[in-house]
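Here we start with a single chain on its own, the form predicted alone, put down as structure tokens.
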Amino acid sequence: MNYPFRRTCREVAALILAREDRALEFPERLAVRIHFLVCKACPRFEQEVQTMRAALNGWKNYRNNGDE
């Protein structure tokens, strides 16, 4: 049986990374949230992606302020 909102960790990781480039559609967001309820690794991966994004933004701000 194929469940429309059931995703593997690999699929959810791809959606987490895709969210960096585009807004997820509602069924994709729902599938990620449902997956997070049963998986401990994927929320950690999402947190790591957010940490890397914050560090990259900090570096960009540092670089831009250093050019002035």
Given for the second form:
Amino acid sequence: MNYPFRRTCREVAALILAREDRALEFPERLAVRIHFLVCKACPRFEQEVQTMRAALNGWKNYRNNGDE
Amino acid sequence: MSDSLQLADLHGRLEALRPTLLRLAQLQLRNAAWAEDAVSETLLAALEGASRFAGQSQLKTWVVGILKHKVLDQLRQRQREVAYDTDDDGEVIDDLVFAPDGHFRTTPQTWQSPSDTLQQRQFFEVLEACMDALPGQIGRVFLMREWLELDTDAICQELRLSSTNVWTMLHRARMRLRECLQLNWFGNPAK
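With the form predicted alone already on screen, would you show the form predicted in complex with the partner chain?
So here's everything in the complex, that chain up top.
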């Protein structure tokens, strides 16, 4: 059977990363949500990407504005 | 304070910022000579107005702001040299992370952010080392996005790259960064 919104982890991970630089389109958002219902690995990947985002923001603030 | 004392004080405060400025310029430009140029021009420009700033962190924010402009000037001037620097080693990071069926080879972990300040600084050192380890052009594009805070359209314009190219480089940069952090920080429980 061919599911229209079925994506592999590799494809979903790419969308999670793309979200750092652009807004996802509706079918992409839908595909991520559907994938998350059946996948344990990708939500963790998403959590790692969020930690990385927070880390980059913290680093930027530290390097741009922090007292040395 | 006399004028000469004030000037000496100003020099001192700016010199204290030099290592940070060089680090940032080098991280972005990936070329020691270009980084030196950008920092020298920044310090010269800063000397003219630095006396207006009371606190060191206030001064730093302002000087780093100048540096960002000087670094971008360097990227523009060196645009031809930068464009030919296609040093991606061809290794596709996704193939290391994902099996041919599209599943993760190793299940992602739950990452704990560093809690206290000292640990955070050590973490930032590792993060910087990981950004340093990105291949030249990928590193430049990533830092333009994350440090210069340009959007992808602006990066395409500055480096005269196609948007597909820039998306691919940002994807690889983020995948590599994640692998590097996993290997050098989060994967190591004895910190």
